[in-house]
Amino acid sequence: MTVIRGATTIARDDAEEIKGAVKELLDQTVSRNTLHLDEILSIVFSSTSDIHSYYPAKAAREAGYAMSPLFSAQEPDIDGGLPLCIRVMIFVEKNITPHHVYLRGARTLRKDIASKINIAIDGPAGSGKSTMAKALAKSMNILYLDTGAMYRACALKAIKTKTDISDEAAVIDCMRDLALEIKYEDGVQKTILDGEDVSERIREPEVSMAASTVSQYPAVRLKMVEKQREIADKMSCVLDGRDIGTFVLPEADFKFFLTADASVRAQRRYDELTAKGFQVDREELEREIVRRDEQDSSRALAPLKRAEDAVLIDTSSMTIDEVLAEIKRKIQEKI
């Protein structure tokens, strides 16, 4: 049996507050620990002798885990105590490593994650993601961590070793002997892929294709979000993608989602690959970017979407400096 704790806190002590936020906590919890609902034994709540308005346990139950005991319990009074909090313990009947989550206000009751932030910037191929999770990281000082060069080396070792990609069991046994590193170099993410320095071939057109088939099976998904989780838990830093503030990072403090409108995005996307001597068609661009927004949205394992919490922004008309400066207010405002 294994057991993971969590906390929360509420910005006043009114029932629907408390509704939103014990929903947040499990939802968040069940999916950093990858847990199927029917294996909670059984999930307690305490809370601090200032909040009345709604046991957290009824709220639990409103939010679908009536599969399984719940308990509440009011915590005695502590001085200087936090103040409108709400933990939890999730019993559950598989031994694993727990991952514990504490949302909002909470986060201080753990020191190794207080001075800690993860930031998710989703969105479709082209819409600026990955410079201005770049850029972020670089006026913030914290790690950039390019997820999509990982599944594009998965994608590259496919090609390398002739798999073809519509085959998920070929893939799968391809990924088996997967040797894939990533280091930072002069704070630049370098992609390793059986020893060899493959961060620019990575890039290639053919290879991005690819990269969007391998990672709709989910057991390559699962593993290369078993490693970006692993590197979130330890610092801070910031995460590109389609499903980073939806699966890998749902509890990441800083969401946003970008987009763009198809055109604008395929100009970018040539004008990127022609600085680097690649002959692309420009057209031919549109319409990968076309198929790929389709193919993502509609994978079966965390496709492509806008987390409910996640600010939108749409980048067609704005600048790099422009959208990143948008993006730092967003923050500034919350913190």
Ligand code: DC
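Numbering follows the first chain given and starts at 1. Computed from a prediction, not measured in an experiment: that's the story for all the values here. We call the rigid core the largest set of C-alpha positions that still match within 1.5 Å between the two forms. First, how it differs from the form predicted together with 2'-deoxycytidine-5'-monophosphate (DC).
- With the core held fixed, the Cα of residue 72 is displaced between the two forms by 2 Å or more.
- Residue 55 is among the residues whose C-alpha shifts by 2 Å or more between the two forms once the rigid core is aligned.
- The rigid-core alignment places the CA of residue 235 less than 2 Å apart between the two forms.
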The other form holds:
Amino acid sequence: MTVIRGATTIARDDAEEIKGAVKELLDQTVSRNTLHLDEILSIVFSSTSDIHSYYPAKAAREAGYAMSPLFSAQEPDIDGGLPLCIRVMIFVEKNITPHHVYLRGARTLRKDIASKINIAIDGPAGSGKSTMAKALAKSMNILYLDTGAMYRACALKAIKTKTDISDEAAVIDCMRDLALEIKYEDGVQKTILDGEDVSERIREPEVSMAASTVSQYPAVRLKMVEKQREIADKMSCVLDGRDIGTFVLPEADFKFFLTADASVRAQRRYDELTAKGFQVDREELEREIVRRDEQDSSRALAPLKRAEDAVLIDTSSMTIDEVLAEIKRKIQEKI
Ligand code: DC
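Show the form predicted together with 2'-deoxycytidine-5'-monophosphate (DC), please, because up to now only the form predicted alone has appeared in this conversation.
So here's everything in the complex, that chain up top.
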């Protein structure tokens, strides 16, 4: 059996705040520890005596954790204690090395285990950044945030609503009621657009070029960047994109910039897409990659660019394992 600890804080004693904070705490604990819900034996909460509006156990049940016994208790009022704090202890059937989760104001309780790491991996399409980011996040048991998926979802929204992609004002207008959610299921990112899981659909080739175009529009970028910073601020994660090291998180702990020859990148994309059953022309794919590079590198706001302090890795003639080993070596050197 394993016992996982965690805590979070709320901004005010209010039922919605409690429900949101409890859901976030449990979801992140599950995701960081790669738990299946049926492995949870029991969840015990305690909350500080200034919380009266809602039982954390009830919030947990409503958030989908109803399969195991839940219990909440109130803590004594201790002078100097962290206010508005909810603590949790999760009993899990399997034996694992627990990743305790301290969020929001509760991070200050356990600086030793709550230190957050943000790793930026930027580069052009096909440079291997998403493969690396995924593998690295898995090996460090932290979250992987695919920021390209967010721009792809914006592009898909424009395509679905038959908005003219080249018309900036029309695209911005169509983004006004964008309901974009990033969720994690068994540690895998799911992109939810207007309530629908579009994780697969956004990989379609027509979405790629459209994503490159809509991501040029500052209003679209700023909206996505805000979401990305919000996620990175709360938890350790590896983010891949074009502008993570230069614009989204200039203070990231580690920065990498991956690159590769256009023909190698086109071949990788070709292999990836044909394996998924898409019919694509290899030469056309290479032309599109070059066009996308130009467009992504020449936009005014936060273009594709290596941050001065990013480690540059040319992956043209490297295997996935070699690149991953190099990235890990660089991280190890600095830690
Ligand atoms: O990484 P990707 O191929 O899924 O990204 C799709 C497009 O989204 C890419 O051509 C440019 C844009 N993008 C961006 O502008 N900034 C990011 N951080 C990630 C992607």
